[in-house]
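The chain that follows stands alone, in the form predicted on its own, written as C-alpha cells.
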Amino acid sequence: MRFAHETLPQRVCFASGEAASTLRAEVERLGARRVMVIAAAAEAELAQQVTADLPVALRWSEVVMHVPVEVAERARAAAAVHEVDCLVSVGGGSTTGLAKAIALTADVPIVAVPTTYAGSEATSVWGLTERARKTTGVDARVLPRSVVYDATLTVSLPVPMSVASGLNALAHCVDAMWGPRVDPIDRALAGEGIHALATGLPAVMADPAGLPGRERTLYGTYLSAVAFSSAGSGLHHKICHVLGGRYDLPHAQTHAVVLPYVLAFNAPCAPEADRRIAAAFGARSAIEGLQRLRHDVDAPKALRDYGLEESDVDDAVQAVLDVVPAGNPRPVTAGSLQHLLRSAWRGTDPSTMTDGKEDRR
C-alpha cells in the first residue's frame, strides 16, 4: 500500500438546533467585524434568524444556479465596497458556490451553513458558468473555514428535493471510488457516506419532519464531499457539469438521474469499487443497491423530465468527451457516451445498457 492523502483544514460543527449560537461563535473565532450574509430570497427569513447576532455589513440575495460569472462579479464588487471580512453562506450548493466565487478573488474566509445535502461546503472546488460553459477548479481559498451543520435547517426542504439533493451527495461517493486522485482513505469515507445516505434518505421519506433521518443524511453528505474533494472529479461529475452549464438543467436532479448510468457503465471495469459500493448498500452488486434505494425514495428518473431536449444529447457528446478523466475505469467513446446519455434522457433501466453500442431505438 502506497499513497499520499491530503486532509483539508476545516472546522466542522454538527449539532441540531444550535446553528445561531454555533455560527456566532465561529464568526467570533475568526475575529470578523464586517460580515456578508449570502442567502437566496427563499432562505431570507431563515438566514435572518441564524445570523441575527452577527455584525452584518451586507446581506446578498442574488443567488443563481451554476453561479453565472456576471452574478459573481456583482457580488464581488459589493463585497469590496462594503469592506467585507467574512462571508456567511446560508443555503444550498448555489449559495455556497457564490461565496466561493467571492472568496476566490477577495481572499476572505467563509463560514458555511448548509440547508441542503449539496456538499459544496466541504470541498475546495469552485465552479463558474460563462456563455453556457461551466468551468470548475480547485483552490484552497474557497474551502469554507468552518461548516455549521444543523439538521433542523433541512427539515423545510421538500421530500422530492431532499431525495435529489441526497442522491447528488451519493454521486460524490460513487465518483470518489474511481476519481483521478483516489486513495484508500477516500474509499473508506465514501463507503461510510454511501451507507449513511442509503439509510438516511428512506428515513427522511418515512418521517420528513424527524431529525434522525435528516442528521444521518447530513452526516453522509459531509463524508461524501470530503471523499470527493480529495479523490477528484470523475466521469459522473464531468457529465453533469457539462449538462448543467450548457443546458441550465437543475443541479441535484441531473446528478440523481445520471448516477445509475455512470455506475452501470463503470462498475464492470472497477470490481473493487463495485464490491465496496455493494457492501455499503448491503446488496449483491453496486447497481442493485443503488436501484433499490432509488426505488425506495422515488428518485428522479429521466433527463427529459428536467428540460433536456432529445436533440441536446448529440450536441453534448463532444463537450463531455473533451473533459473525460484520463483514468476512468472504462474507455469512453462517442458511441458509448451517446448511448449513456440517451438512456439517461429516456430513463431506461441502466442495467440493460449494452457495452458501448449505440442505442438505435
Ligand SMILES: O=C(O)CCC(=O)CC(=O)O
The other form holds:
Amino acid sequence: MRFAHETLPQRVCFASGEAASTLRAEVERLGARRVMVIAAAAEAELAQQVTADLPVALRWSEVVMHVPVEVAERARAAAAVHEVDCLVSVGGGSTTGLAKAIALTADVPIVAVPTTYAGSEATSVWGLTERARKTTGVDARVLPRSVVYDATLTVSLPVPMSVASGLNALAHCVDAMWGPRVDPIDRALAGEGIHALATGLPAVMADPAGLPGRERTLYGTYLSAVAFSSAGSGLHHKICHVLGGRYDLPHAQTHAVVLPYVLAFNAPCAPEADRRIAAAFGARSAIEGLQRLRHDVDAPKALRDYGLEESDVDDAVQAVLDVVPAGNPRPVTAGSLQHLLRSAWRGTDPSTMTDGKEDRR
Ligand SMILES: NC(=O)c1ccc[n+]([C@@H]2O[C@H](COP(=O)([O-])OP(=O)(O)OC[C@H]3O[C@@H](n4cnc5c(N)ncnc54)[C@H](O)[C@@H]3O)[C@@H](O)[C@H]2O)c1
Ligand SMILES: O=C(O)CCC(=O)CC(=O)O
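Previous: the form predicted on its own; requested now: the form predicted together with the ligand:
Starting with the chain above, the whole complex follows.
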C-alpha cells in the first residue's frame, strides 16, 4: 500500500446546547480581542445568542450565496478598517464561505459555528463568484481553526432545507470516492459519513425538533467534508459549481438533484466505490441505496424546479466540459454530459443512464 494522506489541523467540538461557552473558549484559545461576527440577517438572533460573551469589534450581515467577489471585497475592507483579529461565522455554507474569502487575503483565523449541513467549516476549499464564473481553490489559511457543532442551532432549519443540505454533505462523500486525490482514508471517512447521513436524515424527517437525528447528521457532515477536502472536487462538484456560479442555482438543492445522475453515470465504471457506497447504505448497489434514501426524505427532484431553463443545458454542457476532472472513472463526452444534465433537468429516473459498458476502462 502506498499513499500520503494529509490530516488538516483543526479543533472540532461537538457541543449540543453549549455553543456559547464552547465558542468563547475557542476564541480565548486564539487570544483574540477584536472579533468580526459574520451572520446573515436571518441568523442574527442565533448569532446573538452564541456570541454575546465575545469581544466583538464588528458584526457583518451581508452574506450572499456563492460569495460574489464584490461582497467579499466589502467585507474585507470592513475587516481591515476595524482591525479584526478573528472571524466568527455563524450560519450556513454561504456565511462560512464569506469568512473564508476574508481569511484568504487577511490571514486571520476563523472559528466556525455551522447551522446547516454544507460542511464548508471542515474544508480548506474556498469559492468566489465573479461575472457568473465560480472559482474554487484550496488554501490552508481558509480552514477554520476551530469548529463548534451545536445541533440545537440546526433545529430551526426547515425540513426541506435540512434534506437538501444533508444531501449536499452526502454528495461530498460520494464524490470523494473518486475525487482526484482520493486515498483509502478518505474512502473510509466517506463510507462512515454516508452511513451517518443515511440514518440521520430520516430521523430529522421523523422528528425535526429532536436532537439525535440532527446530531447524527452533523457528525456525517463533518466526516463528509474532511473526505471531500482531502479527495478534491470530482465530476459531481464540478457540475454543481458550474450550475451554481453560472445560473445562480441554490447550492444544496442543486447538489441534491444532480447526485443520483452522477452516481448512476460513474458507478458502473467505479466498482470499488459502488461496493463501498452500497455497503454504507446497506443496499445491493450504490444507486439503489441513494434512491431509497431520496425517496424516504422526499429529496429535490429536478433542476427545472430550481431555476435552470432547458435552453441553459447546452451552454452548461460546454462549461462543464472545460472543468471535467482528470481521472474521472468514466470518460465524459459532450453527448453523455448532455444526457446527464437533460435527465437531471427533467428529473427522470437516473437508472435510464447507460450502464457504461462501452466506456469501461
Ligand atoms: N468551501 C466548501 O467546502 C463548501 C462546502 C459546501 C458548501 N459551500 C458553499 O456554501 C454555500 C451554500 O451553503 P448552504 O447550502 O448552507 O446555504 P446557505 O448558507 O445560503 O443557507 C441556506 C438558507 O438557510 C438559512 N439558514 C441557515 N441556517 C439556518 C438555521 N439554522 N435555521 C433556519 N434557517 C437557516 C439561510 O439563511 C439561508 O436562507 C454555497 O456558496 C457553497 O458553495 C462551500
Ligand atoms: O466554497 C465553494 O463554493 C467551493 C466548494 C464547494 O462549494 C463545495 C460544494 O460544492 O459543496
